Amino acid sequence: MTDVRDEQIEALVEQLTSGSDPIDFDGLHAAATEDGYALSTPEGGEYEGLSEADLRAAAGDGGVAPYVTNWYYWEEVVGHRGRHRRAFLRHAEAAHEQTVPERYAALEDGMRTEWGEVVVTATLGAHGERRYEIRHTDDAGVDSGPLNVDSDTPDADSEALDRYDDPLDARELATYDDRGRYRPLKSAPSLVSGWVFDDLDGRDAVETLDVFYPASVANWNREREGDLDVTHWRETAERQTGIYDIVEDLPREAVEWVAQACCVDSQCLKRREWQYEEGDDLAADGGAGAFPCREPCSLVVAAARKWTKLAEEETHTYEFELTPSEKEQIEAIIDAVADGRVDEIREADVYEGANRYRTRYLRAKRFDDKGNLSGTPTHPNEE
């Protein structure tokens, strides 16, 4: 049962008596006619020729009240300023797919939207108000602790989540990973867990998301509206200046390797939409993220600068003394480093090629006192 506040009914009456357009929103139809007020909803039936007193009474009926509170929330509380915010909040409760009664029933249990490594849960408050909770996807089902008034001194002994209510607190949470290392790429899958923003209004919920994943809501909505402005690799490379202007020389096949190295789901939670250039798509998988990547980021450009310089080197033929197992071990080491699995390999697991002790054994056996593999110098002519 949804109760309608007097303030909400007053807003409805004001809308109809102010000379504004009739109301036609999410199944609620209301208008001022020559014969009085007309009001209808799918579940509440149709009313015509209502006096203002009758209109006020009808607005509180069971089949009408949810539509009135729903209209008030979207038109008076959320409003139309900030179209990206409004679009995301509508998306968070499947407003374009479900009727108002269906949504209200689902919101009672909470409607969840995954966004990168966080999940946004929309719930129904009193009088149709919406509240939003944001937490790490790894923290599903974990209880919330007391509100973390001083975010610098979280309760380290508590197993409950640290609670926050200020979107700006997300800055600190997004800055370092769980090993205390700086996160230069906010969309990397390395966001720490153990926190919750558990009682946000719509504005603060979207602002919090924008701190965790800058511009993600706006770009998601621009894409949804068919208005995402994508800047492809060639255009990005051509506009670089200074020490970065050399990335324009990176061969096309190397751009494929850049995308494979940096722009897959295991490294970045955005979905790559930029290609080599318009009409020339990269073969590398663009990922399955909820929000798009509209242009090569600064991290990709910086990496491409290094690889452009490396690509200028001529290849050499080297001859090494390795056993078959040692060759496979080197390949396993490269795979483990590239996939970020080095920390997962246990010290006792010497069957794993990238095991630390096994790698140290290989170095002791195959490196000379100058650090050359199998005693083969990198630049023989300079020895």
The other form holds:
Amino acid sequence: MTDVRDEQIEALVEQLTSGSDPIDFDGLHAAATEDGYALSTPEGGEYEGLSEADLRAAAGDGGVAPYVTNWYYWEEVVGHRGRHRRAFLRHAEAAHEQTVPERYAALEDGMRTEWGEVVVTATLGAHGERRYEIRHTDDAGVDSGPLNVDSDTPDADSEALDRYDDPLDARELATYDDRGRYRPLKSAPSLVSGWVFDDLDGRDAVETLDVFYPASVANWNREREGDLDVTHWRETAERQTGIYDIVEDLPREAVEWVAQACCVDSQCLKRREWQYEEGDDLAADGGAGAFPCREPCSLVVAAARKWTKLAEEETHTYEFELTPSEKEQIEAIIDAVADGRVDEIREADVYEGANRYRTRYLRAKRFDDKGNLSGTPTHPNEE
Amino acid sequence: MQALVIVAHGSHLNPDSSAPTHRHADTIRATGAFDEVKTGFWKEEPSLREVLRTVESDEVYVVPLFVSEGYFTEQVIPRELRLSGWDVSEWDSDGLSADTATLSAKDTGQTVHYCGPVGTHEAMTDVLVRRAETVTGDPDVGEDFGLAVVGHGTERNENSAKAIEYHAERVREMGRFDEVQALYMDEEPEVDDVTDYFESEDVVVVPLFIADGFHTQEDIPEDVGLTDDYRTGYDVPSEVDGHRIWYAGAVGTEGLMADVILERAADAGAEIEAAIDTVREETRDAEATGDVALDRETGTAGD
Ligand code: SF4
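Write the structure block of the form predicted in complex with its partner chain for the protein whose form predicted on its own appears above.
Full complex below, order starting with the chain above.
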């Protein structure tokens, strides 16, 4: 697994002779000195005054080879261009906490990172190259099937996961939930399962994550670097123009309800970091997601516009005739809809207030022919 | 490294709004002309606020997939992308001539070449014609045909009508179609009266819209009289008052739109000549009659 390819040694020599700084990376130290090459690793001992042939031999040594292939992977393959990408991939093998031999041992079994509803597993390929697998957390332990070249015709008979290798295929997987409804919020916990990207390189792995959870890697890394710019509710609301400029008028307590309604983990897997304003936190739970939400999203702003308009209405005292059980039933219906449980309520389970027969019975009994609850008009004065 | 970022409206309600944006991005990605091709949306993710963070390149060409200059291109997009020092005078436009402005993104420090919208680029005229070819299945369509370019009208912004007029005039100057007429949904001359404006028996009706949605799939087919109820569908072509109406659906779904996006980036300095040639060639499918025949049967023109 950890034998060193010529190309990797050549890159090492090239780096040492190019006049750039000596190598000091994840425990590998290497330099070109006046009397030959110097090389050392924590486990592999220290060499000095090596010729290029000696360097080659030393680099291929069992204790040193993992350090060389590790250096090559991070510095030559991944490189530093994509700072967020690199940070995520380092995180995926706990590079800041574990030594190279520890990581190589752990990568043999696969190192898992949960990200929203998916799990990324990093493994070790040949010559220290890393490979990444991405699948739904619900699909842990499920076998993968043959590679799916035409994403429109997954093999419906197969128990196995549909295999993909193009990050852009994630777009289709993320578009609809398991009931075929459009998913406007990519971080909603409604990602379908049954697929796997089983053999990605680092670039494609991060690209795939970025399709499932757009900008999540960048925001996570900025947060990790202590550089996440959070835009709180007030600032977001004040920035709005056009039809959205009214959301500024949404009262503070209503913003609390917005966060409760939309941003908790059961609705959105981003961890809400925005508050009412700097120094004025909302009480609603922001969630425990792996990646942060740095400002109210467009869905929340659009919903807030509706709630702002609704907030302009005055309350009105209505009188309804309901039995205690009917009042409780209405509460049960609201709960079932709000928690998205309507589909789980069994057809004949008339003990559930939100059961369809129970609800139809309530409507038959309590609605008049204009659809008014208990025959009470919504706008009594207009009747 | 240079990146292309296509920015579009998107929708919370259905995926059709962003589907063409993704498809054009894929077409351009396949040419390899840019190191990265990304999409960002007002209503979808990544948001306009965060899209630049998903881009690793320092040099970014941002092309708005919008029909005309106005509220989105002048205010919303520059604000959300946090383009430092943006002022609409940077474009020095008469409502049709916005080309590019080079600014720095405050959030990421990238150099952003902020381009004018696709809808006002002269190459858009070719897409309208290509759309007519695709919907009729005839790469030479024109003779004995009328072409109607349909827009919103001034309801939301006056530049929208300017763009419609501009392209209608350019198609007229080509001399390819017997008649060319600009029509609007909410002002005179109205698309409802389309058959009053043409002598030609065959008329191709192309809405200058970026994506199919309520306007192109429901309002216009009903206004034109293709159907009383959009849900029942309609044929392409359909008989209306003795004319054959070839309704094309939103022009933005036409594959050649990818070319306009590239032209915008090229005008802003991106070196992508080869990609432009490839895209022009590869998005041509009027000869591939199979698709068009299928469209006719299902009565949903275009895609
Ligand atoms: S604003 Fe709320 S719902 Fe929207 S992405 Fe953030 S946490 Fe999720």
